[in-house]
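Read the single chain below, which is given as structure tokens and is the form predicted on its own.
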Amino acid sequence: MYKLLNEHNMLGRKEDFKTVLGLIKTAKNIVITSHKSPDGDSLGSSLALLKFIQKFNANVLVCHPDQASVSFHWLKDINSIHLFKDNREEVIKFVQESDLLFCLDYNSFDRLGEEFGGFVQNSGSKKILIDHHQNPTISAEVSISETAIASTSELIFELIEQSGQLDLLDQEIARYIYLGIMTDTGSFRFPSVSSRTHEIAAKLLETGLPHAVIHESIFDTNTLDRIKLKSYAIVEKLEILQDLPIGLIYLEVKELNQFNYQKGDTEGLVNTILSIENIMVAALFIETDEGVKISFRSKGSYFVNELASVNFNGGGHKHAAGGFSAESIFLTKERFKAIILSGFYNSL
């Protein structure tokens, strides 16, 4: 009942890919659900898959924990997506009634936030686990988990070619796969690109996709306060731990609000950091009303999933991760420093 895919037998694990359209074609209600703070990847495919099923008709909805960032709200689609923080009685009205439920890119429920995941965990429906994260720990009726791809959105691609539904893939539907794929490979550039994703991404463009248009929308499209906001985080608040290859930039609640800011407006200053000169990780610390939100990336051997989930209760992937601290924006700082310091990386 039970089953994971691997690196090495994914390609020819039809039956996998056809058992998901086969529970598709016969649910009548069905819910897509991604982790909170949404990124490009779980948003194309969450609306790459719901276009998908809704050419045959199903009854199917996106709810999310809460809302993407200003950087993808010019998405056609975007205000099609449920969010629980917004209409709370509604979505869960929604997750109680579905009988077939789609975990995307997350791999474990608290990553929907503890009331949200708690819903969809102890929800009736039969779940599709879809995901690229380490260590999934949701049981599911199909478990398609596979850490070696680059993204979520890469796997709703094998979905619907391996299902044998790819005469069904369109520009809108594309369009979706290629923001996921563009954003969690940093346009094409981490190690986990393979082969096989120029394959996918070839076959998207063979849609007439704009993707020149895409990349545009979400790299190339800043608003003055946000160009300000960056400039002032790299200026004055950077700092580069001495002797160590390591990079970090804090925000402060007041800073953030001296430049108008919106949810999205630091997205891509932690790789920032990461793109200087002999730095191989760099962090991002974000103060919030509930807490602390850190960033982390690196490159090489330089692994920052362990890093996040042991002291920052979070976790990821090797060289892109993320945490959270209920401490202030100071001792969390200093206390990521101490755990450097004391000689987190010594044995590279």
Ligand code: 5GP
Given for the second form:
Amino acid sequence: MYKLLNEHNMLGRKEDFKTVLGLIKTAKNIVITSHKSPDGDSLGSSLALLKFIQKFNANVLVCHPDQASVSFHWLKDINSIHLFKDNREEVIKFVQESDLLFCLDYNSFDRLGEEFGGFVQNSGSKKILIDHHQNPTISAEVSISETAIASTSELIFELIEQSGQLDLLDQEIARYIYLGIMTDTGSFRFPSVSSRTHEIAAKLLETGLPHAVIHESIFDTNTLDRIKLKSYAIVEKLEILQDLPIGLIYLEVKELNQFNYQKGDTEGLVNTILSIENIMVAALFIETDEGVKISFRSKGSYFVNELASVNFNGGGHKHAAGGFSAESIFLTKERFKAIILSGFYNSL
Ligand code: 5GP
Ligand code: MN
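Switch from the form predicted on its own to the form predicted in complex with this ligand and give that structure.
Starting with the chain above, the whole complex follows.
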């Protein structure tokens, strides 16, 4: 039991977190960035850090590549996030004027998109990496890359506690950290959850945050169109590869349009495929105007991070990865099948 606690505690990082606090206090202009198509963890960690930094330094902005899905539009501070996609010049100026820049919840600059990623990478600001993805390629002044930790938001909590500022944890900050931990752990159920995760959750709840409301807003709130789209996908489009523990769904723009698709509407669909008995690998292909967005999920000894990085310009975690293809959706899913049939998993 103690071993588990020690494995996950961040005491060895205390000096790093104190250094980060010192840099926050003395910086002139701070920018917080996170990855494209922000999820609960990137939004939660960005906004929690924003609110924490504001207690020391007023010159701090969150700049993200693009908008979050509608499921997150209820977040109080969502409109304070500056979007590169909508306000390119303004965001470039903020990045160029910054002397301290946080890279949250991503391990390489291409996760920001090619253009925004280039500006961030080449800016002269000091970088601080706080992330939990494998194989980070970002060189930073302080690099807090912790792949055993379930979410970046958990690391924001560690920053607050380990730098000696726990008395500044208010309900607003706690809500954002809770959001990030809750979404990246699938409501505290993934193997990455540790006793420390629950210990942190307990400290967050002590601020009186409305955890049931946060959960309901994310996981139990749907539009009728979203439910119908997911049902259609499963009834009409689910394909199980013959004699293989592999299932896939692909959805074209014209199908998405039938259900007034909004970003985020297919969230969770790939996990539904994975939940089918005997399925060990699930793939979801979503056609967009720019290309095909791919999500992979897997179980047990089947890993998908390499499948995504080697073949689909992506990456991620062992059991949850994603990628992108500029080919047509048909070619993309056929290429996926060919990779599988060529024996990708035979070595297991
Ligand atoms: P999702 O399927 O939810 O979009 O992504 C699952 C995980 O895969 C994310 O947490 C992220 O780590 C990774 N991921 C998704 N898309 C990409 C991508 O385009 N590039 C990389 N490197 N990782 C991705
Ligand atoms: Mn994350």
